[in-house]
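What follows is a single chain, given as structure tokens, in the form predicted on its own.
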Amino acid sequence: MSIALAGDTGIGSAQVSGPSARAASVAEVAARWAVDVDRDARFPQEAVDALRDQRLLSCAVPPELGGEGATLRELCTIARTLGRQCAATAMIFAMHQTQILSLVRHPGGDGVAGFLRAAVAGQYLLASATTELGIGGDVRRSTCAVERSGGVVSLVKNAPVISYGEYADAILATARRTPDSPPSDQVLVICRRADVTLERTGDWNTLGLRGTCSPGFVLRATTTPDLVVADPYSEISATTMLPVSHSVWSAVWLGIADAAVEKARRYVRVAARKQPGAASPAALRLAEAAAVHQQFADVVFAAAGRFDDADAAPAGSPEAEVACGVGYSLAMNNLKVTASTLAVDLVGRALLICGIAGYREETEYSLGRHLRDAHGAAVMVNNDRIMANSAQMATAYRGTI
């Protein structure tokens, strides 16, 4: 079955307030449909339409290209706000912004800049196709290759996962630079909606993050040479995709933890009103969870701030060079593993506090969706793969993180 990508969506009214403030209204929409999205494993169309209406899909694009130049800390704040209500919506936002910043920070010519202007005007949703059958989940290698003929670029990629691919306005795909290039010599190709067909090769019926709608596809695309990003994908991955994705993903998982801890807090308050003055083991558990929760938030926003500081520093300065070092890559790997572990830990703590009320699906304290979504964190780029990579770097690294 061949599927054409979703059409362009009209642009809603621009808002005066900053992007972080506007996220609250999107979160309200996401909350309204979160149970439905999870139950039916369907795309959160209402929430994505709200992101478009609030012009949050383009908030990280620089002002000179029509955006607002949102920092990574601001993107993490938005992802956290959305994650409290619907982790699938938040993860779609997070993955989209990773693609946006990959183009913003590696423009490489008029074609990419022109695409970004069009993306702002049309509030495009961008998806990613970096994994491929036969490479074992290693996004730094590709089997497929870019073919060039008569001023046309084409590629065919068999991807086991393309998150929300059927609903995206463009897909950024990795491929070998030429058919003769080694697997690690990759480029990033912008594949516009009108230039792509998707042949579905699988279904999406998962424990959690069900609304991300991430089945496998054979992607066939034709485009123009100016939409092949000039910088090598190895550079894009190391300096942008890895730190940005790990930061915004972690902010989504923090949002899940926010929701779980808040339910636990409400449960303890209600119980305390029923038995005033009585010592409560649940209250002690809540205090312990609150301490871990604070540490979780500090870790996420410290990492985002570190990225923003390096991004704002003059090129060649010690601050800017930090983001190119092994220590920085180790720190960002540690962020992902730590955040994905803490998300499950905090939802589990909340479940112990709420007891059977949290275990049952029909109560206001139900934690089932949060627990299922949180467990997706460790397998979104498997923690074992990340730690194996970190082990190689740590063995050779002589500095401090």
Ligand SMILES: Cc1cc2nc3c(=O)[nH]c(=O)nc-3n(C[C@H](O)[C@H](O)[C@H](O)COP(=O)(O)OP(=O)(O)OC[C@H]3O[C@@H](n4cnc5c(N)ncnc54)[C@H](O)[C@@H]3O)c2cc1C
Contents of the next structure:
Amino acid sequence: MSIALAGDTGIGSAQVSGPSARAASVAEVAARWAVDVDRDARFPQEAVDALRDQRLLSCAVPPELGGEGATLRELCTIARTLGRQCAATAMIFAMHQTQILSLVRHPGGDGVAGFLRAAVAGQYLLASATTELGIGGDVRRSTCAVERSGGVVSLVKNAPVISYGEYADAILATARRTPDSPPSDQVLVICRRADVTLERTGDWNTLGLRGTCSPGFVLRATTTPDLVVADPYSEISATTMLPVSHSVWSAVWLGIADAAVEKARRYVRVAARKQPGAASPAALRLAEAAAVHQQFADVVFAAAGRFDDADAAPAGSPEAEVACGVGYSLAMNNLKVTASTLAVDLVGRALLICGIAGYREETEYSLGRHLRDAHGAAVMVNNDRIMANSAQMATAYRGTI
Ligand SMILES: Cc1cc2nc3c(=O)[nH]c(=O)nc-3n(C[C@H](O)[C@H](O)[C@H](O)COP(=O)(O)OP(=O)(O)OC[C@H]3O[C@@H](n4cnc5c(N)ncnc54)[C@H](O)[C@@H]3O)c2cc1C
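Could the form predicted together with the named molecule be given as well, to go with the form predicted on its own?
Below is the entire complex, every chain and molecule, led by the chain shown above.
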């Protein structure tokens, strides 16, 4: 197990090993508590503490602001490692990284940079309030609006779902730029915990991803204008939030599939030992599942690589411009829909292989939690909504993906 060399603050200090390697020890902690977290629908505090101890909440922040500049591929590797053990922990990691990268890549003025430095030093956990009552999953529209008066910015948002809102150090909320702006003219507001009140409006008793603790809240925030991100949310969403969230979420779902396929493999191996030489339909099913599993992994890491390559290219170069194109947005939408479908498909295949042992809740082959968690993927921004968006782009698009 690697140990961070960091002192109390740890800012800018060297680590014994890279972020992906350090995730293994967090995954061990997550695995220990995964059943509890799922059963009680409770926040995975132990695993999030371990993420903080390993300084993984700030690994994507550039070194000049105190982080390690982890690539999206590395974030996906970590999300996958965690997802194998506890999908709720992995999803919290994934959602947090989407928020922090949105600030890293759209820093605007001193306010955002200062906030990022504080986030690294304090290992802040960042949550997101994009969904809004009455608008549902259409994150590119808001009803609530930012109001400015006497150098103070205020916002009231009725959010039906804010994951780990009660445990976050800040919530990034979307809102209309002004009370007179149309619903699509949105900005992203950094709402620090101390500047926010959360009035709970519902419970979080769901089929899966129970440990994300995502009830509804009325969020009331009063903050300073420098914590309103300067770039329009339309740009943040297209160039960062959408590709990053779809990549890291997909990596979480890949982790769920890893866990299921691994159980199926173990089941087939044990059965083969009991009856050496006997042809087993389960072994054939396992080979078929392994092929789909491999495609799943390839799709996730190819998408993350596409993002990293564009990110590393000089601004304005054709390689960097790829990330602004319709083909790229279509590819990232396809990633989300494909990955969410394959996660359920692979857990289903594993269930057929493990049979009743997988269906039972308390065997080493139990697949119930993985299946319930995997089903969250299609509704976490509804696949129909994503495909409706893709349909418009696909009709207009003339290039190849
Ligand atoms: C585990 C989990 C964690 C989440 N965490 C957060 C969070 O931290 N912050 C946050 O803001 N949100 C969060 N969400 C919310 C999520 O991202 C979605 O926005 C939300 O689940 C959508 O809710 P919905 O299904 O009611 O809405 P909709 O997307 O509106 O879907 C409802 C119905 O509308 C249909 N529909 C599809 N397309 C359209 C269309 N174009 N027009 C009208 N209807 C359409 C759908 O098919 C579906 O039948 C989370 C969700 C999950 C599952």
